[in-house]
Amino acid sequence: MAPARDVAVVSVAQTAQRRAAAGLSETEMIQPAIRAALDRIDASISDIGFTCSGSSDYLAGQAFSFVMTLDAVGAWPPISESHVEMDGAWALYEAWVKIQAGHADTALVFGYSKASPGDLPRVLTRQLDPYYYGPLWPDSVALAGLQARAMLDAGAITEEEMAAIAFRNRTAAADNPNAQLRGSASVEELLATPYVADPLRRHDCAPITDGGVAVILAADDHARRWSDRPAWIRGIDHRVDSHNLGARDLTRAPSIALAAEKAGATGTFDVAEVHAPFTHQERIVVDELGLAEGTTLNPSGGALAANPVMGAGLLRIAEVADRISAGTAGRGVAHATSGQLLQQNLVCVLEGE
């Protein structure tokens, strides 16, 4: 969808994203985020006008616990907020959305995640067809194992491509303080590792990861004002693909064709964020989103290295912002996922002046 108002990314923080953030509560975890990203721009809430978080209440435990993490927003002056049960990138296009919609003019989203207390590879089994999957208890590792050996025999990847994908995200996090995993072994050290989930290895999953991430929206000139490089939405859209993962071709997914055709997601990138859980969907997205060579791929590390489930697809918008806003890319392109095997995509065109 083309904006009818300008909008941009004018400030993100992000958690020090790690596999375990023990001793803190949701609350205590996503609070120094929220308040490092109004700081940045020398705001408070009250600048605020509407207020938007991502994350689920399975990982939490209980209902509603979205509710209680408002504390680390603030307790005075009332605010106008709203919540999905879905990666902080599509709190983002709700707020996004308000804006264009005249409702509000600056937004404050954030997507976090505490996923270490539980099992989430079964977890997010809940994410699943509740009568014909769900009771079977398929983990999110196995499907996604089922997926990796649908593309090997389609010759769509090999086993030595996925170690380099791996291998390349992993090194490039070197250079991220925040990621979870920072430098990796040679790729052929990462193939003689056991598989977890034949013909997944560990280094093809993403980690387990408690972290999150702040973003600060901003229109026409509260944007300018609040950021001498805003980073412009240009376009942004998100699509979905079957519930029914036998009802698809498993080695592909069209939603992030469709969504990157609606966002205006054409052209040449500097930089691109996609979130591939693992090594093998990478493959997919980067071929769906029609990237070209030359556009430096995921130099956060990506989702490989740091996966704060619920704010890993709005941590790959920030990162595109983050670089456009220093001068380092001038045009982004970022990706989001949600649900089972890319069964949710979101696609964002950022720009800088």
The other form holds:
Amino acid sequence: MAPARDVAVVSVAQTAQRRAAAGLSETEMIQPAIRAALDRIDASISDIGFTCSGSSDYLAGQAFSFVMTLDAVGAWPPISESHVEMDGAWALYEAWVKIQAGHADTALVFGYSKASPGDLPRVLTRQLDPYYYGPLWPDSVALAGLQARAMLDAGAITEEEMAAIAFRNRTAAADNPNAQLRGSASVEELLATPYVADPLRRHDCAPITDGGVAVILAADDHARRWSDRPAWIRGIDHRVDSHNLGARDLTRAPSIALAAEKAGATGTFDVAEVHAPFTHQERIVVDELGLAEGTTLNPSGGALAANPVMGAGLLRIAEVADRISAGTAGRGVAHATSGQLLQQNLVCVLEGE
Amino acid sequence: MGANRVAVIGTGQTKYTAVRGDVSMPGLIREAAYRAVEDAGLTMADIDAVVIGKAPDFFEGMMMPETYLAEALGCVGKPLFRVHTAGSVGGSTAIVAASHVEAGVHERVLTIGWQQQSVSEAMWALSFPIPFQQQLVAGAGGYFAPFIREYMRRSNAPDDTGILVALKDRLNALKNPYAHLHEPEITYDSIKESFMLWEPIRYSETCPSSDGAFAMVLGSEAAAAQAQADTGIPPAWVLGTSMRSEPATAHGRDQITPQAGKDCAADVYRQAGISDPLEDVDMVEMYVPFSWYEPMWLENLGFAPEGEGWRLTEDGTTQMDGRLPVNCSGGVLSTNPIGASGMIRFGEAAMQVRGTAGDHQIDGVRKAVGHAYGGAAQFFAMWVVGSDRP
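Can I get the form predicted together with its partner chain as well, since the one above is the form predicted on its own?
Let us now look at the entire complex, which starts with that chain.
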């Protein structure tokens, strides 16, 4: 279905992505990014028709954690606002739907987390089936190891190719001042390091990151008023696969291909930002998206260079939009993921005028 | 009103109780979901997307459980969306689901609000420790009791208004087979004599802690026509939706009658063409977890002038046979699975419009209001549903 309204990303701003935002609450951490996104278009919260954020109580370690984060927005007088317990990319989806429905013309979206206070791989086990998987506490790195092994066994990737993916992403991140891991040892050096969860080595895994990102959406003339070169959302869709790892072909993520089809993510792209927290997952995402050779892939360094959970998907959209607005790309695709082993996926197609 | 019309074309709910030990988490949710889908004359295959909401994940000890529920909800290969806006979440979730149809993105959306509170202890889950905020160790009742006392001071309400609300809601619950608390022996005196939890909130004036789920199918104009042809049950048209939020603490904020609640009501009434709420609205399901919040919300939502809400309770206006029946289902005071409670309000309003409320049905409901609030009385979600297509 063709969207009724033209909606664009008109401003983005992110926090520094770092291992630990020590001494800052989530509210204090994300507030400067929200402020910067508004400042870039000389707007204030009173110019925003709808606000939506994505975060997780399990990462904050507190029920209703997002309630405090509302203080970072300055919701006084009261605002039209919502929150998803999902990556900020889905908060952007809700805002996009709200604008398409005619309930708002502009929206502020943000996603963030502080993963540093907890043991992230173990925290993520709490997202598993609580009857059969959860009690075994299989952590996110171990599960990704099973997936990588399935891919190696299927001949879908090699350990050398995985190391090359890490090298490419982290080398690209050297040009990204906000990235957490900037620059990389050589592929040979990476392959000489020990396994952390066979066949995954440390470089195959995303870092643990504190951080977030804020994005501003605007429809039609509102977008043109705020930006000389809005990054128009030409299509956006999300789909979910089974949670049952034993029932899935772990070398595939059919929900990505389906979301891409529904979002109209066909043809060629100048740039793609994909949300792959493990090297082998980048291969799955690229294959499911059907990305052509020559597409600039993860120029920001991707999730392998900075992975603020609940914000890393929205960050992909922000990175693509930023390049379109800067004029360095004409058409791009962004991908966000949630759940274990690429279970849930969102695809967003962005384009300049 | 959004760009395209949307209507409630099916509702379903579980029996609510303190412990639903007979079902798993997916089993509980499927019970409500399948009833809603069947009520709409559909099967899961007809559903385009699922929008699910619940309050804190710590209540069940599972992070973002919806991805686990994908298969149970029949939505592998479909969009699955999770909302969390504190106590208002059940209402917000319905609104997010409705906006998908209003936007023209989907034709039929299944929306579900749920909570399995028996897995944990909500009172302590809501008593935040330092360093997050000042420590109250008092649960939600301890947080809201001072605001109720301030309401009583400002309004000079008689000190038994809360008892009358509790008596009404618990007697209404006897007409609702799904309600958690069925207390046929309850009387004015038994409520008055129940022990004081948080002055002035007595044990019988506070909500229970429940397990349960409520689901609705929201459909486009074409889907609504099809459902009515198939089931013979008319749709409840969504005439307006609104959400408003304000910070927990802000200079000038009035926690007794929050500005966000007033703004939310004004916005939704404007959309629905309601100029005199008491005159134009036939019944309300409002979020009253502690008895005194009935008069407080009657004022905040514009059904009574400030300081006068208690009069509508005292003179019987809010009774089933009154001019403005409030919480015919028994309300949050009789049933409170937090993540579902807002959706129950929204859904019960739709049931009244569709004429499917059974023994607690009010005759001739043409416009009904669903209301939910959450956090420190700072998150508000409302909708107006009606029998006439907008």
